[in-house]
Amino acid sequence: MIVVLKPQVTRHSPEFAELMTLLSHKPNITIRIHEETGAHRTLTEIYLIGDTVLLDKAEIESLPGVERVVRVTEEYRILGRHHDDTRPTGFEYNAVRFDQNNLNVFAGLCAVDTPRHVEMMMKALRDHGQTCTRMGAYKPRTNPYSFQGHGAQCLPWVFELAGKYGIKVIAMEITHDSHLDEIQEALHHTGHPTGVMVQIGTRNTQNFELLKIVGRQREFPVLLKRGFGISLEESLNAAEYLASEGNRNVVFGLRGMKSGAAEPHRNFVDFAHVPVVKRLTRMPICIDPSHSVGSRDRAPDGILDVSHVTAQGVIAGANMVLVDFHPAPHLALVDGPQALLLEELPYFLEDIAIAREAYERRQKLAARSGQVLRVAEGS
């Protein structure tokens, strides 16, 4: 059960201490406080945990303070949008906002390699108005024997140029929790140019010690790719364990399921999934279209294949698009064979707008017929 306090009542409020004092005398429950941060104010919210069942949701809702309770049908306790559930929803990290109306867009480099790669890719962000970047410096690999990345080397000349060329925050993987302490250490001695998206793959969605160390911290958002042979459920109960230990700043990427029946594509494409986890969730939702495809291949319309499926996202109501691009794709240590050039830059930033456009109009016609339908149900 979730008891959501009215926007003036805060942790510091007379009507919360005396919400306190009577929710603490209920039997066999644990209490949990929560922020919920959205674009306007701030949510103060109590979780109740344990034997919810016999709690009257009519007295709870009478207390002082309380703006509305909602019960917890769903697993998903912290992230999930439970029945007639309209919290806001997102959060704001390094003057970015993220939540599940807007969009942003990570277009970088799989992989470190160069100084002068990640500059040239910098720059070209800076000068089309992008102010997001994915940068790979803990790559996991397959096989033992390719590049795992520069790690920690690479870090403060990678956040440098990123304050050079004001890029506020960088999607970052990591693969152990002693690359946060790396990250921590690089961030404070550049005097914190820019900021870190923490990114969990495929590969660690369930890997439910790092899961529980990367909730516990507070500094960095993360973003967590869906498991690429693993149900949605099971990825989303993934999202919880970091919500669940205090980390609700999560957002959930689409990257593509690994099948057979995904050929010639690398992964079998899962971005009809952006509505689904929008309806079953609060997190904002990013798609992985360079991870879908695999390659530069191109449809006889002209459009890329890594384009035409970005727009499917985008248009299907993305929030962010995590994408490989790089100055010379031959010389990349990573993914060049999928990564797009920074030619290419402006006009797949026009695609999406032009997809977004469509996507909001959609929005509109919807609610159009909404209201439609709410009248000829009432007549």
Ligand code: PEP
Given for the second form:
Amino acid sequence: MIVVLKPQVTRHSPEFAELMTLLSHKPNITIRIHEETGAHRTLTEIYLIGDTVLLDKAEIESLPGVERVVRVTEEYRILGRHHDDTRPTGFEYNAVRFDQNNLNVFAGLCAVDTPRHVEMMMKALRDHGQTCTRMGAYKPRTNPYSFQGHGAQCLPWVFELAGKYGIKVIAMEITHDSHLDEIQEALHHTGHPTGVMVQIGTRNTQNFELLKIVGRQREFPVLLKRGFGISLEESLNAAEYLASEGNRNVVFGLRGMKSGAAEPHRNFVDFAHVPVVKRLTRMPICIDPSHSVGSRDRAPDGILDVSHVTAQGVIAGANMVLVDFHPAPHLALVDGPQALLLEELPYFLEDIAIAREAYERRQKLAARSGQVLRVAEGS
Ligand code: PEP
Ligand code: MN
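Having seen the form predicted on its own, the form predicted in complex with the ligand:
After this comes the whole thing, all chains and molecules, with the earlier chain placed first.
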């Protein structure tokens, strides 16, 4: 059960003390307090865990400091979308909004290689009005002899170049909690020219100890990729690990499933799950068409498979697109064959805008058809 306090009520208010007195007398209930500080207000939520079925929702709601009580199902308590749950979706980070109603594109390098390539990428993004990118510094590789990423040493110049070109958020995978400290330190040393969204890759979706550590820090939002060989439910529970430790600024990433049926794509595209995850949770949804498709193959209609699946995700309401680009894919140290060229960036963005507009028109159409249904049902 979640008790949402009124905006002006904090831990120090008399209303809070009154509520705590009532709750502390309830048997077998553990209380966890979560405070979210936004630009205009601090939102305080109290999580009640244990024998909550015996609690009287109306009694708690009648207390002066309480705005609302939400009875949650067992699953995805914090990130889930519950009955009567009108809590907002999403968050703002470094002046960029992430929620279930908008769309951000993160085009960039799968792996950071040279300062020249990073600068070419950042400049192209700025020239096309983009403020987000992807840049892998720590690369989890199948083969131990493959390039593992430049790691901490590239962070200062990557961050400085991002600042130079007005990039506000870089999606960057980490594979170990020490990487968090390295990112923090590099941002500090360079004067915070940009922001970082920490990415947990598909190979670490169920690395629970890493999830707990990443969840305990509140500085960086997190992009959690769906595990490529586990159920959706298991991946959503992994996201809940982050939130249960304190960080609820989580974006959920669909990146295709490992399956022989995916051939000739690298992974089986799972963007049909965009509306499903929106229904089950309040997380913004990211799609990764590059790691789903894994090639620059093009259909006879002239459209790249990567663009086709991007459009499929966006027309279904995706909120973030994570996509590989490279100024010289033949020189890329990781995933060159699936990277799009900088010259393709404006066309890729225009194609996304077409799909997004179609999605917004579909939403309006659904609203109209909903009205017709309600009239027909006489409600
Ligand atoms: C990536 O985005 O660079 C990546 C390795 O993705 P995934 O974890 O989905 O394979
Ligand atoms: Mn990759």
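Between two forms, the rigid core is the largest collection of C-alphas that superpose within 1.5 Å. Numbering follows the first chain given and starts at 1. Just so it is clear, the model here is predicted, and its values are computed rather than measured.
In the core-superposed comparison between the two forms, residue 355 has its Cα shifted by less than 2 Å. After superposing the rigid core, the C-alpha of residue 65 moves by 2 Å or more between the two forms. Relative to the superposed core, residue 365 undergoes a C-alpha shift smaller than 2 Å between the two forms.
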